[in-house]
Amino acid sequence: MTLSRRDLLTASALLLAGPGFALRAAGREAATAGSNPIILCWNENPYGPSPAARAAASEAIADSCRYPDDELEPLVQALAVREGVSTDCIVTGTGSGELLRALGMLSARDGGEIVAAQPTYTELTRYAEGCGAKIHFVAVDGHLRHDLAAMHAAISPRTRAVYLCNPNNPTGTTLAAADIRAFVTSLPPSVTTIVDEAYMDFAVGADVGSVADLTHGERRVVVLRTFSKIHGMAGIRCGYAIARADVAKELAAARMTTPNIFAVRAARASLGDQAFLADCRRRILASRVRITTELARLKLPYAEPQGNFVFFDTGMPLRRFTELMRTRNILVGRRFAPYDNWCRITIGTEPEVDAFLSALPEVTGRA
């Protein structure tokens, strides 16, 4: 393995300076990007992978001629220890998106149906529709949360799965863990509950938390996690599912790929870089408060955010808001029907948030 002198010096400096330095450096880099737009539309973590993950990915270049098969098992073991389950309950994938698609395909067999909120993340539902599934979308409630009672009422004899994104994308709202547990218990035993916890690392509140413990029970439950958000590895593609061993075996058989050597090594390294992850979380949550404070001052309604983004009413057609922000070199989120005036804004670096908050009163005319 050979690293350039610059690679070694950069990695060493980041590691010695600590997580705060690495995050500040990332923020300065984004702020001095010249004419490059500020990208606040994809729910990415702008601070990127931890120094340890970056070093691991760099070192993997020399071994990229090798298949990563022998290295997958140590990652699975590390994830199993983290989640308190046996290794046969963990399924890795090239991002949790691949596993969502596999679950959609499995649920679509024999004309299966899926119940999901609207709006919500559509990776599973769009792929399942393409595989022949019928999707029963259930509108979120007045607080833009999953309406569990209405979702339960939408269950039919052909329902194969219920999809719960918690925190939900794009609304950012959450369901209490106790409510999810009660909901799962009330479902027919044949129905698989898919709980997407991609943004759980950004959630706060005593009643909000992972329901991975449900995978130990008799009900069919799959909990999904990703390295794309808090770990800042969206471009590397690594995710995993937690499920009962028999359910995990079904899911593993439906996968089309497994993580590459860069994802495997970076993920293992990132799991151990807790100081960086904690500081990253702190910064994103602080910026989230700044955004909601300004929205409240401008009297722009917003959903209670628990992810690394905020969903708010712009007070105008989203197309107009998007155009006005683009003239200020800021790219914001797309439309989520039926919320034609609402925008999902990703929480960027501190300088990026500064730019957005500076533009917001001007664009909305609420200075």
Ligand SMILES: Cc1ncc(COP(=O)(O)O)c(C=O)c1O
Contents of the next structure:
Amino acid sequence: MTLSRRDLLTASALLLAGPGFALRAAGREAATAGSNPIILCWNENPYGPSPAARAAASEAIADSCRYPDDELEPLVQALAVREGVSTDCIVTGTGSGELLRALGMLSARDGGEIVAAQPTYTELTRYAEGCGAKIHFVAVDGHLRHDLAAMHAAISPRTRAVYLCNPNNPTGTTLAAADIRAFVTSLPPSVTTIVDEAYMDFAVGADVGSVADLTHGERRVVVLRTFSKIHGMAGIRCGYAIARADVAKELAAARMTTPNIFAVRAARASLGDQAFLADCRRRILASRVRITTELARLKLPYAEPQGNFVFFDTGMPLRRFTELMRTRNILVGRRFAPYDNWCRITIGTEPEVDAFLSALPEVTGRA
Ligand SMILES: Cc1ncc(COP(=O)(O)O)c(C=O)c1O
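What would the structure be for the form predicted together with the ligand, rather than the form predicted on its own?
Next comes the full complex, this chain leading.
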């Protein structure tokens, strides 16, 4: 086989960009394979951005010859008001992914170790590993929830951070806020708890909720939020962390970029577009119920979903399920070891969910 110059350039670009990028690129290739595929593989919110955010981003083009530094401060102020903290407790990033990486890098210093669930979102752990950290993955429990007792047992004198993704990607399951509070209190003061609340806006249930207030306490706690999910702005890249001022300062020093003018303006506008946010939530939650109702009817086990996605047992190797869905022009999530038969399906628009639900009985042979 002879590789063209273009193949070589693409391969080296993918290697430089890292595995996350390679996976996304593979998905995008698949996405262009059929015409207008239904993309249910990246946990995006297809309703976004909000009308206000769209208008703000479009208008920002006229000012994009300017650095956005002066505009960042009003966004930070708006976030601080929203979170009930002072501005020095907010750190913005080019997506919360950038902040997860920065936290991974900080935790890796001097032989640091990190405790995380298996499976979970791997942006932090993968980057930290590349920086030399050792990761202790702790299997989720029988309900596919974080096993806090086992995670606690995995902590060693070298542990710098514990990563809690709540709701967890890819399982969609949640931890009760009270359990996180008790867990954080039981940790050595040197350990930072990183609570990733990317999907918290889609969670329901009295015991589930943000633990952002823990960032005011004595323990080192960082809570992460993103504009990529409920705000539907994944392509615009904006996220932020809430942390005690000293922890926030360390994190801000470790990040590499700050949001651009489109992100700054769209994020501010989206924060004010409550009608849009409520509508997204209502629609995604309604579709989530439709999906779980059908999974139950087909007797396909699923993890209790609290995000904008559902993780379920397809009853066959995921590779086969993926191929069968692809022949129907539907792209579904990748494999998450060790759940070889399980699929993570993102909740798309209502017509996209219709298409998925009408393909499901046929694909699984359980009509
Ligand atoms: C749990 C979790 N945290 C963070 C992110 C990254 O979000 P962002 O787009 O803000 O980088 C994702 C993206 O899918 C995610 O699933």
